[in-house]
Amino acid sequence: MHAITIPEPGGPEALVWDEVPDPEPGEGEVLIEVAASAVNRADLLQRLGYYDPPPGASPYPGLECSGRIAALGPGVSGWAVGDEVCALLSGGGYAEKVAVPAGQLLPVPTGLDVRQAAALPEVACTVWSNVFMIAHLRPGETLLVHGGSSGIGTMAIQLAKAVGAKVAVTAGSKEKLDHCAALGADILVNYREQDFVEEIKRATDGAGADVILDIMGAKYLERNVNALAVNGRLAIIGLQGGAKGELNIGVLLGKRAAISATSLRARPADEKTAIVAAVREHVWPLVAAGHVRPVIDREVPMSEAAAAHHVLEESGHVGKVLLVAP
């Protein structure tokens, strides 16, 4: 088969479409013929040499894919060769074939084609696990999403609105904020021109956000805590603004607030299986009913993954960038 390899870390030009051995499904795994994958920020970090795959994972980038089951490994039940699926991966999505634990498979949702489904696994699992399973967003509460026009952001807006929450977003342009509003965002903050703490306080009569989904890390830590409501929950899922920050614990104590920080890729298989099962139970019916949909900025041939990485680095996209297999 062919896959995107990274012979040496570097810029987008480090991505090489090369012939590699076919994967074999092991115990409890299925082999997928990949129709599409999607680009995530983690893939850019892996390309730069900063985010190695977990032990035993495929060395090729790609944290999600969609396609058709080509073979079943020993011990797999409930799936059949030919089933159209999408999957949460620990790596290997930028390839024509990938082996994945059966517990990380999802059926292609009703109403979507197999390529569109590639835009869902990583964002759906990330948002559901952090915003709902950990931070317990409730109807009537306010969610603040940083990077509202990203793949994560567009999914978070839709899921929060579907459960009856109010949604605030930050983005860097009017065009991106307009896209967020079209998905249902209630409070729009241009982080280049406005202070999100002031805007959230103003929009909530001084109360603040009940849940904040943060991709920035250190850069926003102090302001995120200031923007939290009493009993608020800050969920950190990215470090685009750095890994080390200073925190006034007294402010956190005064608000009886909580901070969680998680990544998805390195979590144990049983935790991923539980998250995927929860997404299938709670999110897939919303997709089938048309209340939630993947937001796809563009499709790029997988062999031209370097061009897709350029798009993410320039942050000109809205939603997901897909890599389409030959």
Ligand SMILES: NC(=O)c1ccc[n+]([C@@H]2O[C@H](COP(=O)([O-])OP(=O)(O)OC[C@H]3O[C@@H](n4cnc5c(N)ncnc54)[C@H](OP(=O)(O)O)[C@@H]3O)[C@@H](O)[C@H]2O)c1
Contents of the next structure:
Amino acid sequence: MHAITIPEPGGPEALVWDEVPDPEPGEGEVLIEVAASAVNRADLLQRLGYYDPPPGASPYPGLECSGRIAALGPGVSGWAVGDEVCALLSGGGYAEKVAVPAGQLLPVPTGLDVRQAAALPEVACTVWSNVFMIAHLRPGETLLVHGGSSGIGTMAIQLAKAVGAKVAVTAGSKEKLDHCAALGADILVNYREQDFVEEIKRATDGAGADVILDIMGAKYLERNVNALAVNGRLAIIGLQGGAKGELNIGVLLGKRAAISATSLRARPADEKTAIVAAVREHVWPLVAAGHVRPVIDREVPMSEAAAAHHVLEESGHVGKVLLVAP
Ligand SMILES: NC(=O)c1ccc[n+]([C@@H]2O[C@H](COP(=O)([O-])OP(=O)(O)OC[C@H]3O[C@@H](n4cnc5c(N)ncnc54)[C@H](OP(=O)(O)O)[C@@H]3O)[C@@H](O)[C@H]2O)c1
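Swap state to the form predicted together with this ligand from the form predicted alone:
Below, the chain from earlier opens the complete complex, with every other chain and molecule after it.
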């Protein structure tokens, strides 16, 4: 088969479409013939040599895919050869075939074609596990999403609105904020021109956000805690603004607030299985009903993954960039 390999870390041109051995499905795994994968920001870090695949994972990039089941490994039940699926991966999605634990499979949701489904697993699992399973966003509460027009952001806006929460977003341009508003965001903050702490306080009568989904890490730590409401929950999933921050813990204590931080890729298989099951139970019906949809910026041939990485590096997209297999 062919896959995108990274012979040497570097810029987008480090991605090479090459012939590699076919993967074999092991115990409890299925082999997927890939229709599409999607680019995640973590793939850019892996390409640069800063984010190695976890032990046992495929060396090729790609944290999600969709396609058709081509073979079942020993001990797999509930799935059949030919089923159209999408999957959360630990790597290997930028390839014509990938082996994945059966617990990380989802059916293609009703109403979507198989390629569109590749835009969902990583963002649905990340947002559901952090905003709902960890931070317990409730109807009527306010969620602040940093990077509202990102792959993650576009899913977070839709899921929070679907459960009856109010949504605030930050983004770097009016055009991107307009996209967020079209998805249902209520409070729009241009992070290049406005202070999000002031804007959230103003829009919530001084209360602040009940939950914040953060992708900036250190750079926003203090301001995020300032923007939290009493009993607020800050869920950190990205470190685009650095990993080492300083915080007045007294502010956290005074608000009885909590901070969590997780990386989905590094979580053990049984936790991923539980998250995928929760997504199938809670998110898939919202997709089938049309309340949540994949936001796809563009489709790029998988062999031209370098062009897709350029788009993410320049933040020239809204939602997800798909990589379509030949
Ligand atoms: N921990 C996990 O398990 C997990 C899983 C998936 C993703 N993530 C993280 O989630 C983030 C989004 O991932 P993605 O794949 O959806 O990436 P993406 O589409 O490339 O989005 C990156 C976003 O960062 C925003 N941004 C940059 N500087 C900002 C600032 N100062 N304030 C607010 N937003 C800013 C950009 O907004 P503009 O374009 O408007 O500038 C853009 O929306 C990444 O940090 C990624 O590593 C974590």
